[in-house]
Every structure is written in C-alpha cells, then in structure tokens.
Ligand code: HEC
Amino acid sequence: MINNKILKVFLIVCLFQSLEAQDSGQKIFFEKCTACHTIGEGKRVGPDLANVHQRRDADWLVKFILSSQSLINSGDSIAAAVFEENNKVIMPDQPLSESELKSVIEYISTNSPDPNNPNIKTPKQIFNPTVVTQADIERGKKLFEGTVEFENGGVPCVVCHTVQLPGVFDGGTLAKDLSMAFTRLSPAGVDGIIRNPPFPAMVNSFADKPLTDQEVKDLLAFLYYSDDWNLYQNFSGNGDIIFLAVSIFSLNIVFLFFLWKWRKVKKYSVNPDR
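Kindly supply the structure of this chain on its own, in the form predicted on its own.
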C-alpha cells in the first residue's frame, strides 16, 4: 500500500514537471523561434522543426541551438549541411540554460505530428490562437451562418446553435449556445466534437458529410473570437459592478469622516468660560 502511494505521488510530480516544462518550452519557442521556424506548418526562414528530435540527438540539438556557427566551425558536417540548405542564413546564438533548452525540445516533440498516425492531431494542430487571422474568423462566421456552404454539404451550425456576437445571425435553440464553447469545453474538446460528432443530431447531419480540416480551422477561429469577445464583455460587466461597489464604499467612508468631524466640532464649540 505504501509503495502504491509513493508511486502515485511520483507520477503526479512527474506530470506537474512535464506540464511546467511544456509551458516554459512554449513560451521560449514563441519568443525566440516562431519568427523563423514552425512545427509542422512548413519551412519559414529556417527549417520546419516537426520531429527534429527524431532526426537529431539531444546533445547535437543543444549545441546547434546554443551556437550554430560554433558547431559549423568545429567541422560538424550535419550543421554545415543545414546551414547550406537554408540559404546560409545565420541562426542567432541562444543563451539558454540546459533546462530551458530541454523544455523547448520537449515542446517541439509534443507538438510534432506522428508520421505513423497522420490523422491524430497534436495540440498545436488542433488550435493555435497565435496564428488566427481576421480572414479565418470571417470564413468561420460565414460557415457558421450558412452564407458559405460546407464542402461536403453539411447543415449550417446556425440551424441548431447560436452565438452572442454583434452582426451574427440569430441561431436555433435546439442545441447549446456556443458563445463561450472554448471556455466550457477547451479548444481540443470543441475540435473533437466537430470532427467526431457524439450527439445524435450532429451524427445525422455530418456522419457522411465530414468537415474539411480548413473548415474545422475556420470554425475554431470564429468560436475562439466569440469566446474572447464574450469573456471581455463579462469582465467589463463585472468591472462596472466592482466600480459601483467601490464608489459606494468610498462615499460611506467620506460620509463617516464628515460625521465624525461634525460631532467633534459640535462637542467643543461651546465656550468653556461660560
């Protein structure tokens, strides 16, 4: 029993460490890498880094990230080939710690597509808010409302669902309001439901009329925008309530202060010589 408890604690600690590394790796990747690299979205200034952890060992990656030119000048033929293949664009040295480098490599590993299971989506492929464009949102809105038809002939979302957004058609009430679907279900949850409908009405509408990857991406962009807009509205509304409460409290403090001053003046206003 004790061993089982120790094992559970160990697994929980490992899980939290893994999640922490993912957060750190993602932050560093977006700050230092995305200008030149993608993970599974094609070559940018530098090569696509999808599954780079399978092509190169960890020690080599660490050396290359820290200083690619130092590795090239040491006579490393692989580093020199990478340099040549990418138009001899010099990769800036990255003064990162060993733990930071490992977290970046772990992030790339987790978000790289599985070459043996191309239909399995990575977290990055499911939804990445940093690459959402206004055009994505607008296409998603048109698909949701039905002003643009789904490629395979599926029923527009607005028939059963609604979202609370200015300028969007009023939708049906047969199914859940999707205004804040991302907050309620998470991006991965929304993606999973769209791709593999679990509800009878959706199965009837989309079982033999699946959405394309681009349509899923556009709908997710639109629902992300809707979620973000509604979160802001809720925050603004709560802010007004807080402001009102603070104002009332402040007025009461001022009133009590003047009341105290008035009582003090009244108490000592009589001439003591009389």
Second form
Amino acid sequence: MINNKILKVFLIVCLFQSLEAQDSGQKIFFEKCTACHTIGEGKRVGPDLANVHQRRDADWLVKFILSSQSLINSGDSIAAAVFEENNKVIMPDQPLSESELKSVIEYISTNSPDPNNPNIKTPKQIFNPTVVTQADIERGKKLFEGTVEFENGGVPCVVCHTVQLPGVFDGGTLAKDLSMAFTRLSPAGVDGIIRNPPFPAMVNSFADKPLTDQEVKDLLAFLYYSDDWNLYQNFSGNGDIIFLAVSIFSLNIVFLFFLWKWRKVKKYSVNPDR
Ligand code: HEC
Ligand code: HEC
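Okay, that is the form predicted on its own; can I get the form predicted in complex with the named molecule now?
Full assembly next; the chain just shown is listed first.
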C-alpha cells in the first residue's frame, strides 16, 4: 500500500524533474566533466576546477570550455600555459549552448570551497574513514532509518533505499540497495550523490532541504560501516564455500586413491602366484 503511494509520487516527481533537470549545471557536470575534473578534490586528467571562476574571467571560461584548442591556437597565453601545465593533454571541445555554459559554470562556482569561508568544506575534507567513531555510525543509522529527523526535513533514505545489515529496518526497493555503495562509488562519489543528487527523485527530496555537513558525515560513516560488514560477509561466505568444495574434492581424490590401491591388493591376493 505505502509502496504504491510512494511509487505514484515518485513517478510524478520524475516527470517534472526530468523536464527541469534537462540543462541543470549539475547534470552537465556529471555527464560531461567529472571524468576529467573534480571541484576541490584534486587533479584528474584535467586540473581541479575549484574556484576557477575566480582565477579566469567569464569570457575566457566560455571560450576555453567550447574549444580550448582554438583559444590556444589564437595565441592566448593563459590557455597555452594551462595546456602546458597539463602535459599537453587536449581537452575535447564541449559544444554546449549559452545557457548550458552558464549553468555549468554556476555549478562549479557554487560547489567550490570558499577560500574566505573555511567552514564550507569539500567531501574529502569532511569524510575520513580513519577517524570514524561508533557514535558517527549510530547517528548515521538513525538518520538513514528516519528515527532521527534531518535538520532541514529531507526524506529518510530508507523510504527508497535498503541496506543489508542486522538490526537495520528493511528499506524501500524503489532505488538501489546501498549495502555496498562505498565500494561501487568511492566515498567522494557517495558524498557527491548525497549532497548534489544527480537523480530526479533524490533532487526533489533534498534540493531545498540540504543535509548538513554533520549529517553527510554520519551517513557516510554508516554506509562505510555497512560496506565493510558486507564485504567481510561476502568474503567469509565465499571462503566457506570454497573450503567446502576443496575438502570434498580432496576427500574424493583420497577415496579414489584407496579404491585403486585396494583393487591392486585384491588382484594380488586373488592371484598369489604371479
Ligand atoms: C577528456 C578530459 C576532459 C573533459 C571531459 C573535460 N575537460 Fe576540462 N580540461 C581538461 C584538461 C586536460 C585541461 C587542461 C588544459 C589542457 O590541457 O588543454 C582542462 C582544462 C579546463 C579548464 C581550465 C582550467 C584552468 O585552470 O584554467 C576549464 C575551465 C575546464 N577544463 C572546464 C571543463 C568543463 C566545464 C568540462 C565539462 C563540460 C570539461 N572541462 C571537460 C580535460 C577535460
Ligand atoms: C525519494 C526516493 C529517494 C530518497 C529519499 C533517497 N534516494 Fe538515493 N536514490 C534514489 C534514486 C531513484 C536513485 C537512482 C537510481 C537507483 O539507485 O535506483 C538514487 C541513488 C542513490 C545513490 C547512488 C546509488 C548507486 O549505486 O548508483 C546513493 C549513494 C544514494 N541514492 C544515497 C541516498 C541517501 C544516503 C539517501 C538519504 C539521505 C537517499 N539516497 C535518499 C531515490 C532516493
């Protein structure tokens, strides 16, 4: 019953959001730029784009994104230097419309760490698996299940997602099982999705109800724990099966060996004269 209702809401939400998300800067960034760029998490193929809007002027950015090679060939010294610094890897031309360019640049600027406001942090700065505490995991579990509400009122994850862990509520099946989201997506990937969901259903649940840094940190701790637990479970599970198979196989070999020996013995004893 509940699932049916949620499904309807979800479908309607999807419809609206897919229309709206068409040229969102985030969608463009995820689809066309993340392969080579991060915002504040270091260099990939291309340079980290954190605060690039402060380093370069707007006009230059538009020209560079549309066709970096044209800009370099026109004799632009900054573009040539960036090309040089990045081992002369060619950034492919990005044939974006004017409004798409505007929204992707806006996305980069609003998601850059603010040098004047060190309280705004990037994913790497927020989550560090080596300092996760049991309390973080517990809080994350409660937020995930909705037994503790999100400060800004977002929908609990469990409505759409499930995590396979003993003692955790069964979740919805609308969206992917998150038991091993960490292995699949990396911490920064999960962080990016939680904070700036590229999926319509999630955008609608969290767009104007952003999670706080603490909430993101706690959820990450919980998903990290779940990932670990399931990894171990799978590993030892498979281990048992392999152990069993090897045991049966080697027992059979031993058995066959004895069988063969026994036949020989029998043969000799039947024909003692030979
Ligand atoms: C295939 C990899 C690749 C993709 C995809 C890509 N870039 Fe780049 N980008 C680069 C490289 C490499 C550079 C460094 C300049 C060079 O080598 O030409 C660069 C440089 C830049 C710069 C200049 C950075 C600076 O410090 O001045 C901007 C801005 C930029 N890219 C934006 C984008 C945007 C926006 C997208 C997506 C629409 C995108 N890039 C997609 C590889 C890529
Ligand atoms: C209204 C439903 C809804 C809610 C609430 C929701 N999600 Fe999602 N989520 C989705 C959908 C739909 C997708 C994309 C498709 C899929 O995973 O099936 C998704 C995808 C994801 C993914 C990427 C999964 C992958 O492997 O690609 C992560 C991680 C995620 N959500 C985390 C969360 C977390 C954490 C919360 C709670 C803070 C949450 N979601 C709340 C619907 C939801």
